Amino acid sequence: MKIAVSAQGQDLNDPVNQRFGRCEYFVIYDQTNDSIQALANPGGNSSGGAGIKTAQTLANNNVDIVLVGNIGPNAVETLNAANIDIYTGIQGTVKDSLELYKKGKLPKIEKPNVSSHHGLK
């Protein structure tokens, strides 16, 4: 199972990024082999459609779960269509947020928690 965390950097000790479509990186933890992979977010510099582009990239990388702060309607729709679960409430570092998820302390959502283009603000 692969878990992607929106982040400002490329490893477990980097701070999370509350934005989904405009975050710099996703740090992907693979529970199957206990490995970490950093993925630069191609949607981060998009002029439009960042949430959709980002969600498609995660689906193409076989991600099962996304941990994020804020996520808009287009991204949620794309992730739901790809059967990727979404959890919010991340804080601190990537490692902190993975621990919160493992302890069951992050809420799962199926609807957006911000409006479209929230990440541009």
Contents of the next structure:
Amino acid sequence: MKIAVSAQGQDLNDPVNQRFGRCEYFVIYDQTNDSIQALANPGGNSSGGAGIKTAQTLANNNVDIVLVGNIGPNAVETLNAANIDIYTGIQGTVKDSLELYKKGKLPKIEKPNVSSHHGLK
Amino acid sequence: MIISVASGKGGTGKTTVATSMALSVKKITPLTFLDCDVEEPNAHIFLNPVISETERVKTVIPEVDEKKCTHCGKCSELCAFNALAVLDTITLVFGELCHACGSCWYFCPENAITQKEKEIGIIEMGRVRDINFIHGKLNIGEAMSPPLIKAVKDKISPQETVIIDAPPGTSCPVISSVKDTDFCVLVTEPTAFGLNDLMLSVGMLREMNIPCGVIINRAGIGDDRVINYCKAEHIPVLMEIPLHKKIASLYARGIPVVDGMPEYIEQFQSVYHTIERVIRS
Ligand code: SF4
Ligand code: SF4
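Just the form predicted alone so far, so send over the form predicted together with its partner chain.
Below is the entire complex, every chain and molecule, led by the chain shown above.
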């Protein structure tokens, strides 16, 4: 299982980023071998459709689960099509959010929680 | 001669100015009025045209044949607008982001992409009080207004006298609306916000090489910063409309200023003559 967290930096101790399509990095925790890997988000530079590009990148990197703050309709549609589960409500650092997820404190969502272009405002 | 009326932000009274100018100028010359604010057209509320013709405007978006698609990812790499997501077993098309550039169907190595027509909105044409009236209405949920704006503008010829009500702001839809116009009237308020938005609009128009002039609406509510800026930048102040209870109430009822206060007709006509002189000079 690969769990990606929307983050501002590349490390477990870096703060999370609430904006899915426009976060700087994803910190990916691989449960199978207990390893950490950072993935730069190519969606961040796009003028529009950032969430789509971001979601596709996660799919290409075989991510199974993503922990997010805000996420829009196009990103959710892409993640759903790629069978990536979405959990919302991240806070604090990447580590804090992974802990919350493990304790079952983050709700799973199948629908967007913000409208399109939210990250641009 | 094509005159556009724009403003850096909404709510400055742009449509009141555009419609009042149209009603004043039509007494001098035959006139076509275009409402290019296709996301929220509202000039028809002021002018009440009788619509006699409707046209559907279409654009094309890609359609992926999953039987041929190998999910190589090429199309999504090429698309500058992120309108395509290629996953292991499916390729998703986000039609509302597509700019119809054609890269994806041109370069797909498997010929898996065809073009599908998609309606983005309608154009309505009609007449009111000797004015030819044309406006576009973007379909709900549609994000791509420039192709519809272009279709609306294709209805006019450069020989006509045309007044275009542009959408507010300085983004793509505004640029599409004021593009190829001979002069742009910027409607603003004499406030710090008004000045800020005005400067953005002036910057945009200078880049496009379109001469402009300013109409200050609600004059008296702020200070002289807008006037001083116009002086320093050699931008003509074409008219000042004072903050007036009567004007505000006309606006609220959707009545053009010149209908409720005919004394403004001459002022709008002289704005028109000033613009004529600027263009001819
Ligand atoms: S380029 Fe063609 S074959 Fe490749 S993913 Fe896109 S549609 Fe499929
Ligand atoms: S036509 Fe152009 S903008 Fe539309 S999806 Fe294809 S590559 Fe993207």
